[in-house]
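Only one chain is given next, in structure tokens, and it is the form predicted alone.
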Amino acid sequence: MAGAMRPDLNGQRVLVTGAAGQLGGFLIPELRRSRAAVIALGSRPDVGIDVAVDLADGEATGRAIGEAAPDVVIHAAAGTDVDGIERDPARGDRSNAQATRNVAGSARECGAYLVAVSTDMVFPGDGGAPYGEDAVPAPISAYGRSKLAAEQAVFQADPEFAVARTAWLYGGAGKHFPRTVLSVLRKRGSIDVVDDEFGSPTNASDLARALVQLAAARGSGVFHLVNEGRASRYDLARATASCAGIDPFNVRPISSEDFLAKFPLPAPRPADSTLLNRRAAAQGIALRGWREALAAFVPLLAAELRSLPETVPATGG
């Protein structure tokens, strides 16, 4: 990752929500070796989870962060399945909007500063992209609806909080494109992908380090965190085997249109939703670019995967 800032949070509690999910699981060593005393909160008591809360309960939060007295709260707890929330608006509703309503009302209650992560999502992806952080928001899906709320909610609380927008994460042990990809290889050989969806893959250990760094500089208002640069899906999918040392030639193109016609989802996806880092670049916060970040992950994926009994992988585009 490019930018020279080391993020120093010598001596600050932070408080981690979504400890034990994807990002969280960056965060936590992330912010560690930037000499913070950090607080992991999950959803449910588990190993290194030091405060366990259902934060769309808003007494619970109120008083389990107010009694773990953070200096700044960085929210990274979120309902992300997309599909799931289309067909329950009220699911994104409860995990994204109250759930971050609740987060941002007691970390201001408590004086902590708050950096809540939001996603591309907010945006139509209809002819708009690349968009800076001034570009205004119009989700086309109830999942890019309960996160915009959840945004204005961030600011309703405190305009000196920050917002930072990333997109197309991956890494970690849980689902995430690059692993659905290798998994489908491993076991079809060959796998199809669309050709037509952009946006900025990016490095979940890259986006973790540079949200300690916007811990650390307080920035206010909202940030792009991702990969520099632009791809498409199926881009992302042949880089993904070329990392592995697997034919590109193995990935297929195939049209968004194509692809719903053999596997339905219910929640429209932004056709270009790719995101510029202007603000925290501003401020010496930037990330590298994606292709290299993919190159620097990819190895050790794959190197996983064949220590790994083959099953049978989910697809998707």
Ligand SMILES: NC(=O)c1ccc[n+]([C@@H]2O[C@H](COP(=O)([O-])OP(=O)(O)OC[C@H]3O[C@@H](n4cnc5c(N)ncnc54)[C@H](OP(=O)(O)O)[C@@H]3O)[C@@H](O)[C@H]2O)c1
Given for the second form:
Amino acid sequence: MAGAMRPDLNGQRVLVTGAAGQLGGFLIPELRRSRAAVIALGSRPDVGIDVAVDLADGEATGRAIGEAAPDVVIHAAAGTDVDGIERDPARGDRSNAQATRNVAGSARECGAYLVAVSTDMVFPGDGGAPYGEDAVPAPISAYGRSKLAAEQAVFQADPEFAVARTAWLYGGAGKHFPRTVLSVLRKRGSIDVVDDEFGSPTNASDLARALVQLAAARGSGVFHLVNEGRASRYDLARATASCAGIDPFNVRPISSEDFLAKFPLPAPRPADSTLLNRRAAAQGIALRGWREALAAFVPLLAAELRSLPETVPATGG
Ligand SMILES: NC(=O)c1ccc[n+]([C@@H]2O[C@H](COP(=O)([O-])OP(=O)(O)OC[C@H]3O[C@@H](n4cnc5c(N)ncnc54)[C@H](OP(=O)(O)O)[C@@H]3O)[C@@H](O)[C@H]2O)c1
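We have the form predicted alone; now please give the form predicted together with the ligand.
Entire complex below, previous chain first.
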């Protein structure tokens, strides 16, 4: 389990941004199980979306959040296309820095408490890992810089707000690393995966539960919320194969240098951005180890892929 007790939000109004995204899809049911009155905010009208707004539009965001009158805002919306933002950093400025400035200012104005989700990619990953919450960020990508600017906007709006950094998120119906691994293995029989990039794989369902606990506790400052332990991409891919009943020897190690020579990516990735959940643990918010969390998810993913026609996603996760 991600944590011992499910908090009782007892009818509190909780607005979730990024409601149609990967994490949003887990946050909303988790909040409902905690008896919150959920307001789902998305970028466009859709099934399950209560309010549609472009968060980079300050006026529209202020109006939408003001009218929703939330007690709590969980800001899970972000521009997450790391390579797209490297090519066009203005996208990160807009969807991460500016949007978060607007959300944090609006939350402050209507007296709501805010938790904003951030990333391990605020760290350089060049020797300081595992990173605790007090480690000094120094992003090496445009995405990381835009998320660090977003973090700063949160605390400029109100030092009592919280930033929750997570990493290597997977779950749900969209694109993520375990899905890419199984899709490629299914189609081609083998996959080359880098064995010199390390981090903290995190089950989005576990993160959703920890975020609800954090929101209930009204924690302030920076928190790291990842499944425990450290993995290379290669470790994660092998464990994913094993959990799906596929021989892990079909996952072959490759160095980042050799991989990038074959498949160049615009954004640099931290070599080791493993996070430590020190402050969450001190508040009694515990996330299980990454292998156990992965084993809980992969059978569902494998069953879903078995029911689909054979296709390979265009890009790796
Ligand atoms: N995925 C990871 O591996 C990972 C790792 C570390 C941290 N994180 C952080 O975790 C959080 C959740 O990520 P996720 O994986 O759930 O991302 P996701 O699946 O890409 O969802 C993000 C959502 O934000 C929405 N959004 C983006 N810009 C918006 C705007 N200007 N106005 C309104 N909505 C906007 C997107 O809508 P559209 O699709 O319509 O644009 C999308 O529904 C983010 O803060 C991310 O930075 C993710």
